[in-house]
Each structure stands twice: as structure tokens, then as C-alpha cells.
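One chain comes next, on its own, written out as C-alpha cells in the form predicted on its own.
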Amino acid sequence: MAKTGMDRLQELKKDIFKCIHCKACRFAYSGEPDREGIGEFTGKQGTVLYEGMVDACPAGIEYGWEAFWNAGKIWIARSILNGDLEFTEEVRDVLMPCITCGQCSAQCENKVRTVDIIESLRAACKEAGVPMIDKHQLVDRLVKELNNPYGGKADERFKWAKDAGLEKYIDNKDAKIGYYVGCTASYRQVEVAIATAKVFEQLGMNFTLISDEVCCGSPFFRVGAVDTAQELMNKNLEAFKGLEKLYFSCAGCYRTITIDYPKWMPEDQKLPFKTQHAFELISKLITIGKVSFKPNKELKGKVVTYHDPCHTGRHFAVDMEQEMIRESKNLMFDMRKIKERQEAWFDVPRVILRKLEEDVGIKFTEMYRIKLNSMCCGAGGGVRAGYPDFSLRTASLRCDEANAVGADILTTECPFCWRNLSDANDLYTHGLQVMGILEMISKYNLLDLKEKPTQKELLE
């Protein structure tokens, strides 16, 4: 049987019950008052200090009351289990402004799947009765009726392979490698499908794009509609069966399926296939010498900084987290050898812009706030679609980052941030140019290939 929101609810209970309101989980650095930083900045929306303990959760920024921030959504998770508080249209719209960024996870000292608790507090109140607001009935019916949330047609979704020349890659029988491109590159940022899909080929992969791929659910494990997400999820285990690894170039996807899919699965169950993001790719073929980059002058000089995705950095480092402690034999759990991990984790996309900046020329410069205290696009958690003024100004905040380190580039390795950051870059004039990691080394023709990967490599 599924499970459902309060069965996640009741598993979560000791997480919940373990939250000293102690609000730390409100700001960035929440545990280096004294950090230093870029100092006072002037962005597009008023003064933003870049020093020390900044506040970091979206909706309580946004927002401002109690019920936005993580704290008071652990209150209503205990009075919802206590049978204090009932789900009502009016906590409904207390829990869906929140973009599920985990900044507030990865604050806490007391390990809560803050996370997990809000987006099982989104499903119980869906199945309690409480309508979706109407932008998620809208996502909602769009992916039962297409199997994507935005309303394209399904023999449309590798059109943008077939316009690029890649289509003999659609339905390639003779791989073992798939690359799952996700709603977002297939019906909107085509650029990040098409340079993933053409440095696949420059490496001499043998992949595949499989035409029954439909929706990863993140959305709906989002918004608390994990009936539709799980319908989804077992399409997709279902299409990708056959395969012995999936690559991605959405943070979404990547995360949903290989963070998520595991949780809601039958606990007998496990994916079939592994799992990794091309620039994991990238980053390994670098460190061992088989790719480098060539000098580009149109990219020389440019200052680019890096926004770290929410799904694909600060998710999969709490997750990692989690996995220590859970494996860790008694109450005690050694934080340096979690962090060690973490920190090399973050350091997967660093080494392919370290490596731009040897070869190329570009200047890489850190924001204020990166890695796990990363400020969030503002796309994620289904606030994009239902929020979207909200959305962009974070959206905004985030690149009045960049904007203070003199960034001339902003990139990111996912489809869903750099379309929100794009467009409050247009919206607020930030005046930065937003790319992806991949899709600048293929726009630029920036790859150097020493040596085909291997497939035991690609397969690894």
C-alpha cells in the first residue's frame, strides 16, 4: 500500500518533537555571528547586509510572521499530531508559501528533516480534504492529461533533440546509459537539454533518451500531491528499468529520484539504476585528466560566479547527513567527518570552474553565501507556479548577490534555477548574463577532449 502524508507524519514525530524553537533555522551562517562578509550592499530591492548571521528563509522574509518560518510550521506539524489543530484552507496557505530550500534543515543542531516534515504536512492536508490552490489543480491536471506540468504534447518532448541534430539518440536500444532531461530543459530551457545532450556526445557516450519519459513528480512530492507523484514515479522506474545508470541536468529530477523515489517506494524495493548529474560527469573526467578546457577570448576576464542549486547542493548534503547518523552504532556521530563529505560534495561544480579559470580565463568568484548556506533561486517547492511575484523577488535577492561581487556571469546546474534567476534578472535589470555550467562549455566550444572516458568510468 502507498504510503500517505501522516504515514510520513508519524515517521517524522521524533523529528518533530526534537525542535527547541530555538530559531536558528532563520538565517544563513546561524552559528558564525562574526563572519565576515562583502559587507553593506545596495540591491534592487533596498539595503541587504552581506555580514555575519543573515536571514535566509524565503517565506519568513517575504512574509515576516511567525507561521512562515520554520519554527511555526513545526508547531502546527505537533498540534496537527496532538489533534490541537484541524487542516484548514487558512494552514494550507500558511504551509504552501514555502520553497522547501532546506535552509532551515541546515541550520538545525538538532538534525530535523525540517523538509520532510513540511512537504508530509502538504500531503495530509491534501488528503484531509483541503483543496490544492487553483495554480496546483491547474500542474496537477496538466501532468495526469500530458505527463508534464506544462501542458506540452508528448510527442513534442525531444523535439528539442530532433531541431539539434541528436535524434538517432531517442530510443537507442544499444545503450545502458540514459539521460533523462526532465519537463523543464524538454519544454522550456531547451539550451540546457541541448549542450547536456551535445557533450555527451563530444565524450563519445553511447546514451539514450527514452520517449517514455514522462515527469519526475518533484512538483507534487512538493505541493503534497504524492498520489500523482507516485503515479509518475512508477511510469518512470517502469520506462528506465533497463538501464544501468541515468544521467541528469535538472537538480529537480536528480534529487527526486534518487532522494525521493527511495522514500516513497515499498521499503523491498530499490532503483534499478544508479544515478548522477553531468557535471559529477565533468568533474570526475577533469580530475583524472581526460577533459580540460580551451582559452576562449570573448570569456576572458569575465567574472563568474556560481549559484548553488537547492536540490542538488544543500538537499543532497543534509541527505548525506541523514545517511551518517542513521549509520552512526550509538548517540554519538563525528560532525567533521560529515562535513568532510559535504564539503566535497560542494565541490564537484568548483572543480569544473577552477578549471575554467586555469584554462580559459574567466574569473571565479564565490557569493556571500554559498554551498550549505546558499541563498535559494525562489523557484522551488511549487512557488513558482503559485507565488510567482514572491518567487522572483528572491529570485532577485539572489542575484543582487552576484551583483555585489561584480559578476558579469551567473551560473547554476539546473533548468528550473536559471530560469528564475533569468528572469529576475530581466525583471529587476541586473544586468547579468545567466548560464549553465555545461551549456557555456558547449555554447563556447569550450571542451578539450584528451581521451574518451571509458565505459566502466561512465558507468561508475
Given for the second form:
Amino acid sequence: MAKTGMDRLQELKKDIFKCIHCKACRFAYSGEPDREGIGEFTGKQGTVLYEGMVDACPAGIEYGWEAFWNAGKIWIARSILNGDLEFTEEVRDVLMPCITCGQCSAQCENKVRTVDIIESLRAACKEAGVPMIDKHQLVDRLVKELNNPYGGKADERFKWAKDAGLEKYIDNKDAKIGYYVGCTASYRQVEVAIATAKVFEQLGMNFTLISDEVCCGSPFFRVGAVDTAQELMNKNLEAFKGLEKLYFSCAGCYRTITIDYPKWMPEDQKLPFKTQHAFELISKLITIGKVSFKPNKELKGKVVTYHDPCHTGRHFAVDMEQEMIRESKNLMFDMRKIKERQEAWFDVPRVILRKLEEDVGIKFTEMYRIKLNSMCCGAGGGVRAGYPDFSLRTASLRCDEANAVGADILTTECPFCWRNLSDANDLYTHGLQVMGILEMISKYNLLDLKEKPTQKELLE
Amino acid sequence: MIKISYKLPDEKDLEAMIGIVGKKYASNNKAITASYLAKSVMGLESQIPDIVIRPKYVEEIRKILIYCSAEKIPVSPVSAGLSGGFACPTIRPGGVLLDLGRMDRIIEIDEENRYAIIEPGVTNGTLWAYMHKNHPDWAPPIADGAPPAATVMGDAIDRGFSLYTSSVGPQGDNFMCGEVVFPNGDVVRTGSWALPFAKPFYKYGLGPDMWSYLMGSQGTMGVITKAAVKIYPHPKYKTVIVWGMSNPYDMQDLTLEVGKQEFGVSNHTVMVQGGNYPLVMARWPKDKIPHNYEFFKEIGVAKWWMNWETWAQTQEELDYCIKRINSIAKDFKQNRAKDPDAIKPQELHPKQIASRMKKPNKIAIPYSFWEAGFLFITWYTPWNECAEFAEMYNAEMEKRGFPPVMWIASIERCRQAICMPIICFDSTKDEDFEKVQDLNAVTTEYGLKRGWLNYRPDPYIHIQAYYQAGMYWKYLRAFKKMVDPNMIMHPGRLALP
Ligand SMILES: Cc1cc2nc3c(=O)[nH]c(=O)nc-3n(C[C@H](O)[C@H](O)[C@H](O)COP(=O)(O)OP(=O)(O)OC[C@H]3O[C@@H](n4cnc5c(N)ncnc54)[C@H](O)[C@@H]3O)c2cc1C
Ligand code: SF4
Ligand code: SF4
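Alright, leaving the form predicted on its own aside, put up the form predicted in complex with the partner chain.
The complete assembly is shown below, putting the previous chain first.
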């Protein structure tokens, strides 16, 4: 039987009751008020002091009221569980403008799983009979009809592959490896899909695109339409049967299938395949010396910065931490190991960027808020669809941060972040070039393959 | 407690509030009002307010208070709402919650006269970062262990415990002058600030000191809108000296010996705080940390210990302090300790020293990690009774299955002790709430008989203290009646109606 949002909320009750309303979760670097930074910068969205702790909950910054910051939402959850508050449209309208970026969970010393709680609250709100906001109802209807939230025709999902001469990979029966493309790269940022598939081809990977692929369900898990999300999950699990490994180019799809599916699957079931993002593969191949890059005159000297997508960065790091906490017998001893593993995780894309710096001559420069403390692009959690102005203002705040370090190119590893950052870049004239890392590698033909990866390396 | 009937605000009252602060800053949205709850570390009786208002200006506050007073609507002011113990939350009857977070200006820093003028919403984190950047040789009196989002003003009103309280006295004493709006509509400036052209350079003013009536008032008298707080030098030469021992009596007696060196070393010991090993243990989940002392012994944690955070202007001065404290400790160990063998210096790694000196920090947040919720219950005792307090309280905690977590710090060179048992419990369980209430009731009875003072009192259990101090309470009420004739300010706090 499908799990309900209220079931999840009850499962998370102890987390909810751990919150002491300390408000540390408002800030990036919440425990470091005198952290050195890059100073004050006035950008398109005003002046921010990139030093010490910085307000970093986009919803709180936008709306101001306590209820929109994370701590307020956790106490709303507690009021719901205690019967002090009922779900209404008024409550929904406070819960929905949250990007589920997880900035809050990364700050919490009590390890409260904030994003899980917020998503479960939204689901329980819908179950209580409160209608979703209009824009979310629309995408819910679209995905039910067409298996994607963009209104794209189902049979045009892999049009990009046909157009790019990559048709042979569609339903390639003898492949054990799948490339899950996702809706954004299939219908909107097709350059991401093409770049990824071409890089895979260059690496000699025998992979398949699965024509029965449907939306991963990410937006629906986020906005509380968990019934829709679970239907999509079941369709995908059926479609990917028999595969040993699934690669991704979208941070949101990767997170959803890797982290959310197991949570919403029956307790005795596990994901039947391994999952990995394409950038992890490239990073690994650089580390073992099989991949390097060719020099490029156009890129040489360009200041390149990197935006950690919440879904691949923080969400994985927090999930990793939760898993290690669950397994630990002595957490005081294991905490250092957790921190080291998280640090290693955030270094994966940076291995590529440092190699690009070494081989291509770009100048890789970090923004102030990075890794666990990274500032969200504003697209997730149903916010881009539901609250586009707020979403773009948040993306522009992030572009401001890239401007503050003098970046020419803002890279990321998620087509959804790409889309939002790119739109804000245009709308607010930040003057950046927004690009995926794989897209950069493919577009400038940078890949210098020293040795093809083995099947074992691809499947690991 | 004297009963008074209040009006609960309705739509018409909300309209009136909107008329004062604008639509954006007044709300009775149920999700917004519920988001201000804080039932765990803050006090178990927290209620959802009916309206929340976020004023920005003194005049707005004045109008709100005049209106609410006329309508008999209760008002609870909140700077950040993080107050440990039982000070902050709204209790029945809910009424209006004034969220002062938007009043967040650092108005002036005067290095010569050594004060900073701040508004209520200025947080520990903001003021610390601001001073670090712009006045690096000076440090503001932020609460030592409170989270960065707590405010300096809220801590003063609570008479909290700042980063140099062990040397200079409680947080209330770090405040020079203030500006307060009373519900009768008056805006009063205290101390030297009462004179229109005076700087806030002297806490006392034209006769008796009104400011002291506001320190510890917990929002029951009026709304404080500005305050001048002392700033102190922030020298480069700092360290933490630690001695371990096996029992609270040796901790108490040794610390007192150092504390009494008033014209010598103890002026330099800005923060003198200690505790027992469960203070380390309970920051981790109950099932993921060994409970036996042997484990902690192996990793170098003493059963009890005392930290002396020491600041000096030169390395020479610092070396002198280290030598002096160590020699007092050695002499104590040889001649007067109960358990001399257990008295040992604790060598700290430079990283440990840096982490202990970090301000503000998140060190006290994870006590919820043990189960799900915790409560600070704080008492003041004369310093030389703090060991007895710890022994009594720990036994009562253990009797009820709570880990015996005890934190003790010196105020003003061991004139007083601030004793803070941390009750780590499972706030999802009603029976745990009942156990906490029972523990609080039993220990309150004991504490009051011993003449100890409960600080940030619980509005119901600690009320016994006021019954015992009837004459004092009578004058407290009289003062309140004068400034808050309809008794609207934070009802129930300090046993005031
Ligand atoms: C994890 C943790 C650790 C802590 N460690 C310490 C510590 O080391 N030392 C310490 O002293 N405290 C500590 N505290 C307690 C508390 O956080 C601090 O005292 C804090 O500075 C209170 O500030 P606040 O803005 O949150 O106050 P609030 O909770 O907003 O207010 C405190 C009280 O003053 C009243 N009040 C607030 N503002 C006004 C105003 N402008 N006018 C009139 N009345 C007002 C409120 O009604 C309330 O009764 C800790 C708390 C937590 C949660
Ligand atoms: S979620 Fe964590 S960091 Fe945020 S207020 Fe609650 S305890 Fe503090
Ligand atoms: S998930 Fe992001 S937007 Fe939502 S409350 Fe947390 S920090 Fe704010």
C-alpha cells in the first residue's frame, strides 16, 4: 500500500520534537560568525556581506515571517501533530514557497530532517483535502496525461537523440547500463542530454535510453503529490527492470531515484540497480588517469565558478550523514568519518574543475557559500512553477554571488539549476555564461581520453 | 496568582494593528502564529499567540501598547524568542506577540566610552561579526553559549550569562542605559540617558535606578527599544586552562580559591565554567554513545572539571595567569582536596582550545540529539553551595531516568554560581513531560528551602518563590501597575497577572 504524507510525518515525529527553535538553520555557516569572506558586494538584488554567517533560507529572506524560515515550519509540523493546528489553504500557502533546498538541515546540530518534514507536511496537507495551488494542479494533470510536467508529447521524449544521431541507444537491448535523461533535459535543456550521451559514447559506454522512461516524480514528491509521485516511481521501476546501473545528468532525478524511491518503496524492497551521476564517472576517470582535457584558447583565462546543486550536493551529503548515524555505534568517534566522507563527496565535481584549470587554463574560483553551505538556485520544491518571481529573485541572488567573485562562467551539474540561473542571468543582466560542466566539455570538445574505462569501472 | 480577564484580539483588533504597522507586518494567519511556538527548551506551557506583529519603530510600539492597554489585550515581546528556561513564550491567554526582529540596528559603537547602542533585534552573531570586522580590539557582551540567532537585548532582559560574566558580573550589569516604552504610552530613558544631551555613559542617573526594574523583567513591564551595552577589550592573548576532578565539591572549592584572587588573576578569567562528563555524553544520541565513565576516562574527560578561559593584554600577563591558577590548583590538591589523586590538569589540543573559545557557538544546541527535546532549568546559588545543588539535582534526575547533566559557571569571580541542569528527555512522550514537571516541583521545593533563586522562572511551578517573597512581590506589582495599569505585558511571567 502506498505511504501517505501523514505516515511519513508520524515516522518523523521524533525529529520534529527535537527542534528547539534555535534558528541556526537561517544561516549559511551558522556556527562561524567571524568566518573570513570576500566582503560586501552590491549586486542586482541588493547588498550582501559575504562574510561570517549569511542569511541563506530563500523562503525566509523572501517572506520574512518566522513561519517561512525553517524553524517556524518545524513548529507548524509540531502543532499539526499535537492537534493545535489544522491544514487549511492559509497553512498551505506558508508551506509551499520553500525550495526544499536543505540549507536548513545542513545547519542543524540536532540533525532534524527538515526537508523530509516539509515535504511530508505538504503531502499531509493535500491528503487533508486542501487543494494544491493552481500551478501545481496543472503540472500534476500534465504528468498524469503525458508522463512529464512540461506538456511534451510522450513519443517526443527522445527526439533530441534522434536529431543528434544517437538513435541507436534507444532501447539498446544488450546494454546493462541505462542513462536516465529526465524531463528537463528531454524537453527543455536538450543540450545537456546530448552532451551527456556524447560523452558516454566517447568513453565507449554501451548504454541504453529507455523509451518507457517517465518523469522521476521529483516535483511531485516535493509539492506533496506523493500519490502521483509513487505512480511514476512504479512505472520507472518497471521500465528499468534488468538494468545493473543507471546514470544521470540531472541532479533532481538522481536524488529522487536514489534517495526518495527507497523511502517510499515498501520497507522490504531496495533499489534493484546502482545509480550515479555522470560527473561522478568523469571525476573518477580523472582520478585514475584515464581522462584529461585538451587546451582551449577560448576558455583560457576565463574565471569559472561552480554552483553545487542542492539535489546532488547537500541532499546527498545529508542523506549520507543520516545513514552513517543510523549505522554508528559510537557517533562521537564516527562524526569525523562522516565529515570526511561529506567533504570527499563535495570534492567530486571539483576534481573536474581543478583538472580543467590544469589542462584547459580556466581559472576556477569558488563562491563564498559552497558545499554544505551552498545557496540554492531557487528552482526546486515546486517553486519555479508555483512562485516564478520569487524563484528568479533567488536565482539572481546566486548570480550576484558569482558576480562577486568576478566569474565569467557559472557552471553547475543540473539542468534545472541551469535553467533558473540562466533565466535570472538574462532577466537581471548578470552578464554570466551559465553552463553545465559536461556541456562545457562537450561543447568545446575538451575530452582527451587516455584510456577507455573498463565495463567493471562503468558498473561500479 | 491574581486573576485578571483579558480580551482575545479579533479581526477588528488586527485591522487596528495593520493601521499601525501596515498589512505586511501584522497577521493572524494560523500558520504564522503557530510558527512562534517553542515548547521544549523554552518552557512547557508555550501557547500559540492570536496575532503576531513585527514593528520597526518606537512610535509603532507606543501606539500598539496604548491600543492593547485600552482593549486589555495581552502583549508578549520577543527579541528572538530563544530564551532558555521559561522566560519567553507566550502563555495563556495568547494575545499579541510582538516580534522585534526587524528592529535590528547597531546604532553606535563608542570605543572611548566603551559602549555599543543596539536595538532589540541585534543578534549575537550579527554584533559579534560586526565588531570583529569594524572594531576588532573590542568584544560585545554576547551570551557565551547561546546560539548566534539569540539577541544581546533578550539576554540582558533575562539577566543572562555573557562571555565575561565570570569576571565582570551578570549580563544585566553590562547594560548602561536603556529606552523603554511603557503601556501607559510613556517612552522613558534610564540612567544618564534620561538627560536629553547625555551620552549613555552611566548606568545610574537622576536618583534611584529604574533600569534595574527592567533587568529580569521578562517583558512584563514594557518594551525596551534601545540599550547601551558595555564593550570590553578583546585582546589577542587568550587560552583555556582546565583542571579535572572526581566530584563537585573539589570543583567548587578549587574554583572559589581562584575566584577570590580578585585583584590578581580572577579579573582575567572571563569565563569560568565546568560540569560533569554527562555534559559531554548527552550531546549525542542516547543509543550511540557509551554511558559508562570508563569510556570518557579513556578519551581524557574527567568526571568533573572546571575551565578557566583567560584573557590578557600580553603573553607575559597570560603566562602569569596560567602559572598562578596552576599553582593554586596544585596547592589545593596537596592540602585541601577531598580526592587529591583525581585532581589533574587537562591538556587541551590547540584545536580544542580554539573550539572552546569560539563565540558565538552552537555548543548547547544538540542536547535534543540525546532523545527529542531538552530543558534548561537554571538556579542561582552562593558559589560555595553549588556542589550541594549539583549533588541533589543529579540524584533527582537519575531517579527519573534522565542523564545527570550539570553545567555550572561562576558569576563575578565566584560571588554567585549559575547552576544549570540540562534535562534531556523525549518530548514526544506525555509521561516524560510529567516526569520533568515532577522533577521541577521537587527540586524547587528543596531549592527554596535552601534559599536558592530560580532564574527564568516557570510561571506555574516556580511561583512558590513569589509567595515566599510577598513583600518584594507587592512592590514589584506596584511598579508594574504604575507603568502597565491594565497589566497587559507578558501575563503570567514573574507571577504577575
Ligand atoms: C542552546 C541555547 C543556549 C543558551 N546559552 C545561553 C548562555 O550561555 N547564556 C545565556 O545567558 N543564555 C543562554 N541561552 C538563553 C537565551 O538564548 C539567551 O538568553 C538569549 O540571548 C535570549 O535572547 P532572545 O532574543 O532569544 O530573547 P527572547 O527569548 O526574545 O526574550 C527573553 C525575555 O525577554 C523578553 N523580551 C525580549 N525582548 C524584549 C524587549 N525588547 N523588551 C522587553 N522585553 C523583552 C521576552 O518576553 C522574554 O521574557 C541559551 C539558549 C539556548 C536555546
Ligand atoms: S531545525 Fe535544528 S537548527 Fe533549526 S531551529 Fe530546529 S533545532 Fe535549530
Ligand atoms: S529547505 Fe531551503 S527554502 Fe526551505 S526552509 Fe529550508 S532553507 Fe528555507
